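Form predicted alone, single chain, as C-alpha cells, below.
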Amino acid sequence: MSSTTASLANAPTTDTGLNHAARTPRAMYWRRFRRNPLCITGALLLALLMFLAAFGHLLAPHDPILVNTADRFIAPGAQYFFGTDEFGRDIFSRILYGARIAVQVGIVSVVVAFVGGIVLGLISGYYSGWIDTILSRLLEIWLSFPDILFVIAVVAILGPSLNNVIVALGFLSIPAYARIVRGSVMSARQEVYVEAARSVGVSNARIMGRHILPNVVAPLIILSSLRFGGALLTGAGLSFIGLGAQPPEPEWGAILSGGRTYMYQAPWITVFPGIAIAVFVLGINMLGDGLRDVLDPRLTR
C-alpha cells in the first residue's frame, strides 16, 4: 500500500491549465505563424517598411526635394548611396521619404475598403430579400469594371493627386470585402447563437456587430494583406503615368517616371525605386499567402 502511494506521489503531474492554453485558437495560430516561412519573411519586410515610413525622415542624409544642379547624375557612392537624379536630388533620401507615402496609400485605401465592405456586406447578408438583391446587383456592376480603368476614371474625374488615388483604390476594393462578408453573414445568421440573441430581443445592429462580425474577421485580414500590396503597386503605377503623386513629391512611382528618360545615362534613378517597390510588394504578398495558410480552419496542426 505504501509503495503504491509513493509511486503516485512521485509520478509527474500535468498542468491542465497550460495544456488548455496551448490548445487555444490564439496559441494555435501563433504556432502556425512561427512555423510558416512566408509569414516570417513577409512580416519582417512589412516591419521594415513601417520602420522606414516612421523614421525615414530621420535617416535620410539629404533633403529629398532640394535641387542641386551641381550634383546632377552622380553615380552611387559614399556621398550619395543611391546616386542623384537629373536635378541633383539624393535618390536614397527620396526612397526613404517615399516609404511613408507608400504606407499611407496602402493603409488608408485598405481602411476605406474594409469599412465600406463590412457595412455593405453585413446589411446585404443579414437582411436578405430585396435589400440583398439591390446591393448584390450594385456590387456586380461595380466588379464589372476593370480595376485599373476604374481607378483611372475616378482619378480623371477628381483630378490627379495622391489623395484621389487613395480614394479610388479604397472604393475599388469595397466589393471584394462586401462579397466575403455577405457570404459569411448568410451562413452565420442561421447559427443557434444568433437565433438565441434574437429570441431575447437583441437588436439587429448588435447581433451583426457583436455576434456575427467577429466570425468574418479572419478572411478579411487575409484580403487586407493582399490588397495592401496591390494598392502600393497600383498607386506607384498611377504616379508613374502622372495621375498620382505629383512632382516633386518623392513617391516611388513618380521617381521611376522621372528617371525613365535617363535609363542609359543614369539607370540608378529607376533601378533603386523599382527594387523597393518589388521587394516590399513581394513581402506583403508573401505575408498574405502565409496568413491564408495560418488562418485556414481546415488545418489542425
Second form
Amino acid sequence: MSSTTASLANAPTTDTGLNHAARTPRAMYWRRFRRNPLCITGALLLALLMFLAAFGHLLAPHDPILVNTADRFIAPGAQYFFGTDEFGRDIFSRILYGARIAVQVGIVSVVVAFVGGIVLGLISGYYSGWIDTILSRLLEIWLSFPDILFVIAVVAILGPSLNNVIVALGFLSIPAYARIVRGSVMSARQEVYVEAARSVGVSNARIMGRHILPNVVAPLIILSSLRFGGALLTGAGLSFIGLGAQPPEPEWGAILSGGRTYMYQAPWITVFPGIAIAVFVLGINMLGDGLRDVLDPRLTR
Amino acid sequence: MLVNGRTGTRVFHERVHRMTHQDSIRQLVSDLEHRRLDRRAFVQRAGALGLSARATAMMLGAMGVATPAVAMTAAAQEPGGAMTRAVTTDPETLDPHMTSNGSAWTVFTTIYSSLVYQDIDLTFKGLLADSWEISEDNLELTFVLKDGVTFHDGSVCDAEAVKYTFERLAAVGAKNPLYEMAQALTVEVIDPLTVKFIFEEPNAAFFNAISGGYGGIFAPEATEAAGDDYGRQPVGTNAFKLKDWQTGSLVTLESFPETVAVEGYFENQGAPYIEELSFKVIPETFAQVASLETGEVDAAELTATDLPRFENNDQYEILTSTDAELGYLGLTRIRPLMSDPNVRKAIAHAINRDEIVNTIFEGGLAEPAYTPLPPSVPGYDESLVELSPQYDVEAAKALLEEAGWVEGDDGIREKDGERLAPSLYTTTATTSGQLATLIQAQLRLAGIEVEINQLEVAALLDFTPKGEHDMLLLSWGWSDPDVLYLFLSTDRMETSNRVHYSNPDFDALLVEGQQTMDQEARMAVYLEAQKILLEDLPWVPLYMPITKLAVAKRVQGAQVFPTGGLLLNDAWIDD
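With the form predicted alone in hand, show me what the form predicted in complex with its partner chain looks like.
Below: every chain and molecule of the assembly, starting with the one above.
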C-alpha cells in the first residue's frame, strides 16, 4: 500500500481536467493535514518542543543546575514559576533546559534507527536470497528482546550515561525500520519502472537510492514520529531509574525521580516534569497517528 | 523557605544546647545516680541531649546501672499476632557467610544467634556461650556452651556446630566481614559443650566481630543437607525461623519458642510474644512510608522529609539509633588526579558538612562527621576533629593554586591542558544521588568539576577493585575500630579497600590494634592511625547517619539497640 502512495508522489503532476491544481498529491496531503485535528495539535506541540529546545536557555530565568540551599522547596509563584527542588534549583528553568535533552534523545535515536534501518532494509529487500534470509532472522532475534530490557542491557555494558541511552534507543528501533523498508522494497522491486531502469543498465545502488527509496519514505515518517515519542518516554524512564542522565543534568525523568521523595512536601517537583513528559509524548503520538491518516493511500480515493 | 528555615534553626539550637547546657547533662547524670530514671528513659534523654550512644553507654557503665532495659506494664502481653517490617531489597540469601547485603542482615540477625552479644553498655555477655576463659598469652579462648540449646530443626547446638561454623566461614565466607579472622584461627572441640579457639595472633576485635548476625552459629547437618540451597533454607537458634519466602516481595518468619533470649535486653526470657515476623520488600523509601501509613507494614525507617510528620503523630513510636556508620567521600590516591596531597586536602576543605546534613538529612537524620571513626564507633577521639580539614573554600582554592591548578575560562581549574574533572562513583540510591549532586555543587565553587556516575550497588562493588574511579561516595557500618583494617588496609586491596589506599605505617598500627587487648592502649593505637588518615585523606568523613524507625502503635514494646538493630522479644501486638 505504501508503494501506491509513493508512486502517486512520484508520478508527474498532471492536470486531470476534472479538478484544479489543488489535486496535486502535495496539496492533497496538505489539505488533509490541515483538516486533521490530531495532526494540527500534534504539530503545534512538536513545534513548541522544538522552540523550547532551541531557545529555552534564553527564556530560563535561573541557572538550571545552580544549587542554592537557601531557597529550597519554594512553592510555585512569581519568583519561581514552577517552584524549586530540594537543592533550591528552579524547576521551570530545569524543564526548559530539559526540552533540549528530550529533543536530542528523540532526534538522535530516530536518526540512528532511520539510517541503520534503511541500509539493512534496502540490502535485505533488494537482494533477497540468502542475504535476506540471514538479515531477516537477525532482525527477528533483535526484535524479540523486550524494549526496556534491551536498552538496560546496552546501558549496563556501556555504562550509565545519556549518550549511551540515546545510542541504545536508536539500535532498539533499527529492526522496525528495516522491516518496513524491506517490505516496501520487495514490492517496489516488481514495479515496471524499476525493471525499466534495470533494463537500461542503471546500477543497483542508483536504483535503490533513486527509484525505490522514495517509495518507503511515507511509512518511515509515520514510524519516526511514533518512535520519537517512544524514545522520549523510554529515555525519561531510564533516567528515572538512574541509568540515563547523570546528575545534575536537567533531564525530565531525572527531575521527576528526584522529586519522588518529596511528594508530600513539594509535589511540584514531580508534577511539572510529569506534565511536560505526558504532554509532549502525547503530542508527538497524536502527530504520528494523524500523519498515518493523512498519508494512508486507502484514503486517496 | 519555611522548611529550610525550620530545620536550619533546629540544628543551630541543638548545637548551642550541646555546648552551653552542660547543666542538663549533669542533672541527667544525677537523676540516674539517684535512680530517678530507669535505663531506657536515661538512654532516651541522653539521646535528646545529643550524647553519643557510646558516651551514654559509658555513663551507664560508670553508674553500674544494670536494670533491665525496659520497665513496662506487664498487662496485655498476649502472645500471638504478626508484624511486618519494610526492607529495601530482597535478602537474596539468608546465609550470613555468603552476603554483606544490608536487608539480608536485617533478616538473618533474627534467625541466627552468636556465641556472645554486646550489651547496652557495650560489654560482651554470653548468648550461646555460658562462660569463657582467655589464656594468658591471649592466644587461646575457651568457650563453655549453654546446655540444651537446639536449632530450628531440633538438632543440638554443641561444640561441633561451633567448629563447623567457623571452618565453613574460613572456607566459603569471602563476603563475610569475619572471613580473614576465621582463616587465622583453629577451632578444637574439647567436649560436647566446650570449644577452644586458637589464634595465630591475639585479636582484640574478635568479640565484637562474632557478636552479631555475621557470627551466627550454623547447624552442621542442616547446612550440609541443603548444600547450595542453604541460603534459602537457613537454620539457626534465634527467636524466629524461616517460614516462607516469596522472592522479591516477602520473607515470613515464625517464632521459635525454644530460643535463648538475650538477657541484657529483654524482660521476657521465653519465646517471643509475636508469632509471625515478616519483612516486606519495598525498594522505594517513599513507598515504604506510604505503606506504613496505610497499615500495610508496621515498621519502616523514616526519610528525612517524613520525619516531622511522624514525630508529631501519636499513632507511631519513633525509635532512634545512632548508627555505628560513616558516610565518606573516598579519594583514590592511585589515580593521577587524586595523587597530589594538596588536591585531596583542597577537596576536604571544599566540603560543607553542615549543608549536607541540613539539606539531605533535613538536620534530623545525620550528624556531621569529621573523623574516620565517627562518635558512634569506639576509637573516636574528639581531639581529632580539629586535625580534620574544615569547610573553607578560600583555603581550598589556595591549595589548588599551589598545586598548579589555575582557573580556566569557565571557572574550572586546569593544569597542562587537563581539566580538574574527577569522576565520582556512587550507587543509584536516592540519597547517594542527592549527596553526589550537592558535593558536585560544593566542589564546583572551588573550581573542581565532578562527573557523577551512578551504578547499581552490586555493580559498584564489583567496579571499585579496578581502581578506575577518582572519587567514591559510600558508607560503612561496623562497631569496632578494626573497621579501618577492613576498608583501608593493604591486605584488603583486592576486596573491600575500595579507595586503593596503602600505607605501611598505617598497616602496622592496624595490626597492633588487633593485637592489643588492653582497651585504653588499643584506643591510643587507633588515635595514631586516624591521625595518619587525616593527613593522607583516603576518606573525607562526611556524616554519621541517625536511624529513625517508626513503629505503629499496634506493636508495643519494640526496642532498638543504641547503634541499630530491632529488638523484639518484649514486643507484643495490641490490636
